[in-house]
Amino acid sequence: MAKTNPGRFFEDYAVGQVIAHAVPRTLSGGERALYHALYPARHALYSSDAFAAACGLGVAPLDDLIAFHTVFGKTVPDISLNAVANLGYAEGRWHRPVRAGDTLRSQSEVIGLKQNSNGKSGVVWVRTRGLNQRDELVLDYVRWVMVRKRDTDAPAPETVVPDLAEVVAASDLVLPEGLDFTGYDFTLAGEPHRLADYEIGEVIDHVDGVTVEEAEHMQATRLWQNTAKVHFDATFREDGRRLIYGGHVISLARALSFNGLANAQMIVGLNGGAHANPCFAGDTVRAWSEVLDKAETSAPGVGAIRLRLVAVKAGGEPGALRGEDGKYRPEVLLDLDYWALMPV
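How about this chain only, in the form predicted on its own?
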């Protein structure tokens, strides 16, 4: 009997299948330090215990994307080890903050399957849940990924494409218990702009850029235990190039968005997302955001802002997303639609 795990291929999935992922992971301040070393992350709520305490949260939680990367990374050996590419996200919500000492684990349910017309691969939709050591839900989201077939002659499964919401309703967002922005310190946060200062349709050029290095990408994939072959093995693709992990681009863009959105403190909803074009070492990533919506919340002094965060390679213009053919422009790397919490 083979002792090693070759990973699942497209024909190994069935709608309704539930997969419990190994291995649970206890997070510490080390993950925060490494995250802030890999990305220019500096949102105050995740950087300062004192700032978090003043906002009603006590000790600062770990960055929301640390939780996302950890939960995501657990799923890779079972969902996307043999992936061609991770394609998109929907219906994501953060249900409670994660703090140093919490242990996270993941489980996924297959909710959709569709074989590609070439017969060599197919798309798998899964709903993933991240749970802590008390079995409390930390976050959940849907993602879909293109996975290779082991046997191209294997029959195609019945096509099931899930009906996913275009946006998480603002009323369905979960606010951290105790969050209160009535005494928010804008000077310490880094910018004076509050929710009322942003207009729907406004486009913000985040100005700065980061050139992606092979070494930092490999450190990130190891940190989040993302072992997908397209990120590790240069022989896996015909062009001999390793794809930069999409989550690495997400975190780079989110960190770059600080310049102009320093007060968009906590990500609480993931409405949709697409990795539009591949990113490789040597690419310089820049970012821009578009304000899509604003909403009130029940927490004192706290509003919600819906943002489109777009990462582009150098040369991409702020606000330029799709060409005349309706397809993403070739310089667009990421199109991410999310809700964040901001002082009103």
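Because the structure is predicted, anything quoted here is derived from the model rather than measured. For the two forms, the rigid core is made up of the largest set of C-alpha atoms that agree within 1.5 Å on superposition. Positions refer to the first chain, counted from 1. What changes on going to the form predicted in complex with a further copy of the same chain:
If you fit the rigid core between the two forms, you'll see the Cα of D151 move by 2 angstroms or more.
After superposition on the rigid core, the Cα atom of V160 is displaced by 2 Å or more between the two forms.
The rigid-core alignment places the CA of A234 2 Å or more apart between the two forms.
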Second form
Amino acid sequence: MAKTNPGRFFEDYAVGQVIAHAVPRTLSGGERALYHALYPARHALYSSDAFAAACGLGVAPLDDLIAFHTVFGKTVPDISLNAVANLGYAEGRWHRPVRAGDTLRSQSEVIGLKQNSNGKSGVVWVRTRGLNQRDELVLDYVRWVMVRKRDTDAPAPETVVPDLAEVVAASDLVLPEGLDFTGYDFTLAGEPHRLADYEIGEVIDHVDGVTVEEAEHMQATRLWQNTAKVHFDATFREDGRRLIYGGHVISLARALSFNGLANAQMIVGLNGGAHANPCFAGDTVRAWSEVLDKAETSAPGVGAIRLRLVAVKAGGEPGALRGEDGKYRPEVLLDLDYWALMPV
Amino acid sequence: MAKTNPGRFFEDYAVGQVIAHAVPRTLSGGERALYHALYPARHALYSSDAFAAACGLGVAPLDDLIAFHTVFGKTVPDISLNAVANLGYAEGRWHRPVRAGDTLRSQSEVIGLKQNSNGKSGVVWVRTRGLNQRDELVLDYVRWVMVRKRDTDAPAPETVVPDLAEVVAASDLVLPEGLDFTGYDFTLAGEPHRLADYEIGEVIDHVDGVTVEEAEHMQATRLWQNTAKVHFDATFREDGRRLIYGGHVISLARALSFNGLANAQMIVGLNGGAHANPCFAGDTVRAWSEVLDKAETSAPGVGAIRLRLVAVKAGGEPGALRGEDGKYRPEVLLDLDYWALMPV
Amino acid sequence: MAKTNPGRFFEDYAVGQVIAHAVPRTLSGGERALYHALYPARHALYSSDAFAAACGLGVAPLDDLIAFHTVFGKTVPDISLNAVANLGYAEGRWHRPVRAGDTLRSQSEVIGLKQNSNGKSGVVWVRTRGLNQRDELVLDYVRWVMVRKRDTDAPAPETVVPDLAEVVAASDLVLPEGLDFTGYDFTLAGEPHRLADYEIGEVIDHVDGVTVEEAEHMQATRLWQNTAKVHFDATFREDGRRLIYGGHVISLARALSFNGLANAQMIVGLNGGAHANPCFAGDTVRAWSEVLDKAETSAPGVGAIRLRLVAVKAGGEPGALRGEDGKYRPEVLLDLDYWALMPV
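With the form predicted on its own in hand, show me what the form predicted in complex with a further copy of the same chain looks like.
After this comes the whole thing, all chains and molecules, with the earlier chain placed first.
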């Protein structure tokens, strides 16, 4: 009996199936420190216990993307080990902050299946839930990936394409309990801009660039216990470069976006996302954002801002996303659509 | 008076001598997070407080190799600064788990000496003990190294070669207090295989590979406060590569062995080990294991599995250890013989 | 309205101005672990809770340079984003140890201004204070930098050159509450040398070398939330190398100085410092120290030693600081003058 995990193939999934992912993970101040070492993260709510307490949150949460990466990483051995492509995200919501000491685990429900016309692969949609040690929902999101078939002669399953929201409605966003921005300290946060200062359609160039090293993205990806081979094994490619985990680019871009969006503090919704082109060590990553929407919330002093976050490599320009053919420009690495909370 | 530590030479050791090693070290969640960033470590007992508690252990211990590296690192300035080669390990036992907040220190007793026939060096055997802040024994093991003489004219000491066990007897393994695998959650652990599913002689290919970077092995080696110059100073070799600490390869191989041995949870015995060939940045490390023995233990639901863990670089094949000449094949980096605890 | 921070230019400063720097930071065991992974730090007082407690300090503080880098990093967006050069340090004092759980923030007062004769830039002197979550002073120091003018036609400010002490007087050093070296364990600390064993003028070669990697200095610099672009963006230089944060070299040299100065435990005063030449990845950094002074203190068993700590790259020799022209030799990276506490 083979002992190692070959991953699941397209025909191993069935709509309604719930997969409990392995290896729960307790997070600590260590993960926070590493997150700050690996990304230029500066959002004050996640950096300072005192700042978080002043916003009604008590001890500072871990960055929302730590929760995302941890939950996502657990799904890799079951969902994307044989994936050809990570196609999209939708309906992501953060339900409660994660703090040092919390233990996260993940489970995914298969909500859609569609075999490709070539009969060699198919698309699998899953709704993934991250739960803490009290079985409370921390995060959920839909992801769809293209997965190879083990046996191309296996019969195609009934096609089920889930009906996914284009955008998480602002009224569906979950506000962290106690959050209050009425006494928000803009000086300590690093920028004076409040929600009212941003206009829909506004494009913000985040200016700074970070050149990525192999040692860094591998450490980050391991930290989330993401086991996809292409991130670690140089023998997969002739040039010895490893494909960088798409989530590494998300965190890099989000951290760079501090410069211009220092007050877009908490990520609460993930509307969609595409890893437009692969990223490799040696690339210098820059980021720009576009304000897509703004909304009120029920929490005192707290508004919601919907942002398009775009990561680019050399040649990328703020605002330049797609070519004349409608496809992503070759220098675009990431196109992420998310909601963040900001003082009004 | 010279202030720096020149290290000890062969003639500085005497059988019976006990050396208290410097710089005790308090470990925290930070070391755990770094361990997970530096190695693809996924064993659930060390990853999740909740999983460890369900196994009767309370808060999750730090990986057993964190204890090993920390204790080992402290011995380097006194034992191996002038070592020509690290020759072997024997009679290693883990006596109790180490947790965040524990402070470790090390001491070594010289238990054997044998001058080489060339008169220029000799072999030193030491039994090293790791103690925590309550002076409880955490770990002990025998190591022997070849050490240069300062003065080749110094008289040879009486030869004392310790009588070392080939294998730690299963009945001598120390079971962590409270350990109970009767309610073991195989789904959360990541694999369904229990001790009964493994056969003596079975060889497991752990499949995954990790290409090593200079920044990673140096960070790991520093973290254990291992001061051996060859790991950090590129000017030692013409090609600028640094010799990777053998323990880094041990942890890499052990972490890779999760894929096929996810339930070989706790390392409790070290029967032997050889760093067969040097490892350098750029090498892609893979691992395979061979089941050498199985045994019952007194803890509920807990068995012991004796494993040979082999790390290889490019060209290594599962099961291929030695050439026709009886010597390790050139692509073999590590041959480690250890006991782990596994649900029966 | 541009949302990103362009940094301040010379004409944006006025003597007496107090700048509250953004993004307070809570430190944990994670930062300590990373510090140990990034630098070969071994001073026992910062490595072991038990050792610190035996010296009257309770739980081990974080390395004094963690406090320095954290406080310094916060000043970068306001002080040195448009700096041409970091010219010097003076009058630095550590006022109380920082421990895991503490939250640090920084503020700077402009204490001097002098426009350069070319009219294109000027020197700004600031006194920076690091405060903890109880608003207690943790650290203060004076730094002066050369900053570009935005508008070369802007009028020159009145020249104010602060009167800075050449050296912090030993009597002005702040002794950590409770510090007591009368029961100091030299064996655990790693070296037998006490203050009486060092002679003024003595030069100590710290022997070991560390070859620096891009991934390491970037992780360190990010950890301190230092945002200066030149440390992260390879496109600034034709050779793709990033300029290493001067503080990285300080920590590297200080950690290397353990070998010969293991008992120079706590840094309490910063008399001056110069980043003599730039450091790049690939450089192998070594260090030597010169004993500049010794003094008594009011704490039991505790003396103060004033040290010149010099970091060099290839070609550097212990004791060789300046050429015949009085300028730093090209292989000198750092010349730091500080006070440390040592058992008498």
